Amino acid sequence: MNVTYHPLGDQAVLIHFRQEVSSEVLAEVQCLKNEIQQEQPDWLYEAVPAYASLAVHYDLTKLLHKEDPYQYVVSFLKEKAVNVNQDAGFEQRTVKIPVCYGGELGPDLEEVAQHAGVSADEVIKRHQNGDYTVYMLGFAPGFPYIGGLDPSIAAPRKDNPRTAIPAGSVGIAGKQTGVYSIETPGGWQIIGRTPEKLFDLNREESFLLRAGDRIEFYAITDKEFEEWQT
């Protein structure tokens, strides 16, 4: 595993994998993240994964008794990522995610139908046909960057962003699916929403989704999205 170590702050090591995103480095991250945390060690907070890179978030009190806490550290995600077999692959969960297209809740369908030259009802078709996974949670809480969009529906942020985009939309963002797991100001092409919660404090797991999960949408009708909601 080629990778390379370096400190971040004072209590975490961000390790740097191959510059690019792809299934192999989305694999390779996984899998490091998965070895460090099967052992625990009590100095550990999280580790975090992201699109080619794992923060790993440590307990300084508990290292003090080390003659260099970050180095102790570093050694111990070197003897982790020795055992590192990429190849077997990560257990990845699969998540279907309802989608009501088009409309008052999808306001840029037609845009970006227009600037894939296909109809709006070719956009939803190939959106629910791609092969997603979700790289990264960031920008909001448990807001989830997904790829395997179809590349011939991939279109550019807006030029002006919205002040507010509700909850629940599905964007598109270059080659990048996503949902607005909060309401928060947003430049993604918005398609869709989904009636499901992707961040909610009253669960007990706050997040719907995780990095590493293969992601399903499908879509329902308007009268499907408001019985969700009841």
The other form holds:
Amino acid sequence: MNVTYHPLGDQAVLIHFRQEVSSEVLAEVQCLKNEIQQEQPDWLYEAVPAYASLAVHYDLTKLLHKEDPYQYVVSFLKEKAVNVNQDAGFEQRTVKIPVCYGGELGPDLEEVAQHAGVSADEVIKRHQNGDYTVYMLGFAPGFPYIGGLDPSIAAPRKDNPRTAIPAGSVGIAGKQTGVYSIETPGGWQIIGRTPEKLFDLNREESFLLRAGDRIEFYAITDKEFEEWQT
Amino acid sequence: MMKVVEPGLLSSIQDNGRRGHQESGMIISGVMDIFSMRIANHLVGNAEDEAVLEITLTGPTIEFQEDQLIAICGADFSATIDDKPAPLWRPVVVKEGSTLHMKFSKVGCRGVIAVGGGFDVPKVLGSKSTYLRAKIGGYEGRGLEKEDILSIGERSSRSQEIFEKVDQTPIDWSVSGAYTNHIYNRSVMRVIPGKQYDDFTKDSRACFFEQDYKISKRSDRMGFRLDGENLECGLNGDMLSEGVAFGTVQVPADGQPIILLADRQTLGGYPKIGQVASVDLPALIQKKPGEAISFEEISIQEAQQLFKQREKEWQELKRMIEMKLEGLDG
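Given the form predicted on its own, state the structure of the form predicted in complex with its partner chain.
Following is the full complex, with the preceding chain placed first.
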């Protein structure tokens, strides 16, 4: 595994992988993260994956007896990187997300269609046919950065961001698609909404998605959307 | 119970933060001044990371509906209890019916109030910290407002013991300024070079360590925006988002640095020129908008040695507080 190690301040190590957004690097990041978390040393707070990096946060108060705590953690991580069995891969789930496209729930569907030069129905079809992977979560609790959008329906962000986009809104921004996990301001083109909650504190698993998950969007009707919610 | 008469500018319940969920996009939050939190909690017999009330620039006015043991640490808000000056950095018993009143902070920007027994709010994903933007944790997910009623948890036996001692014989000592001053009286922040440090131009790297930077008015718990010389990075917009930490100094395209603080996002997409050493974060977060800071380069090893030293001092201070409380020291 070809990675480099850097201090992220005095209580974290940043591991850099090949700097690209790809399924290969995603797998490397996930495999190393799993390997590190398996042992659960008492000084490990958490390992935070991103597109092509892993930030390993540690509790320095637990490492005060080490001569050089940073080097100690790096040595530990290097050992893990050697042990990673990449061929075994990592558990990749497929999560199906229902979307009610267009209408009030997807006010920008027509704009996206016009931009792509196709019909609204064609946008809906192409959006469901994407080959989607969650690369990382960030920006808000449970908010996924999803790769794999059909580039023919890519669309620029709105000129004037909305002040409040409801949770569950499915949008397109540039070559990305995403789902809002909480209500927040935002400039994405909203093409529909899912009744599924990406973030729900009342659920045992508060976060629906994990980095590495594959996503399948499928269309539901207004009526099905209503029923889902009740 | 305590009743909020005036909430102050921003008063929120914070502990050591919500850890372990950054991979799901959940920010850590938590208290800005960890140093004050630990001392205040220790003074009232709580666990070091029990939730405290963090107050900002202008403090609250609080009416006590039962006797409580409190400690106020951090910035000086000219606190009074029933119009008499309230001491800082020591355990204080506040009687039922009394009113704690705080004003604008004279020195420093943030304070904490710890209460023996802690604030009785539910833990959300393992923490009592308030995550303001997502309306999660703390008191109903928000900063305090007028008429809020805060419930206090049951005092531990340690906390009860201190309560009774202080209630019977008012104490005349505080955690010494000699101890706190060298931590807070700093405007030179020691910085470990960041991952993208070498991608900045030679001039910008020099400038970062030579020029003063002013804390902008557009600063909050998420981060301090700085006003000063522009810093240029060759990476300009060509960087994948990656993990950040408390004290990360990142530089967006406009060239003005931002120091990420307690409510930082989990990931950042701007080049990191440096990282403020943990030991200097309490001094940093006490700066008010308009105040100037500068940066001094240190190595990761130096930063961790300073941290070790600070922990050693903290253990000594804890022993001293315990001796004082036992009355062994007269």
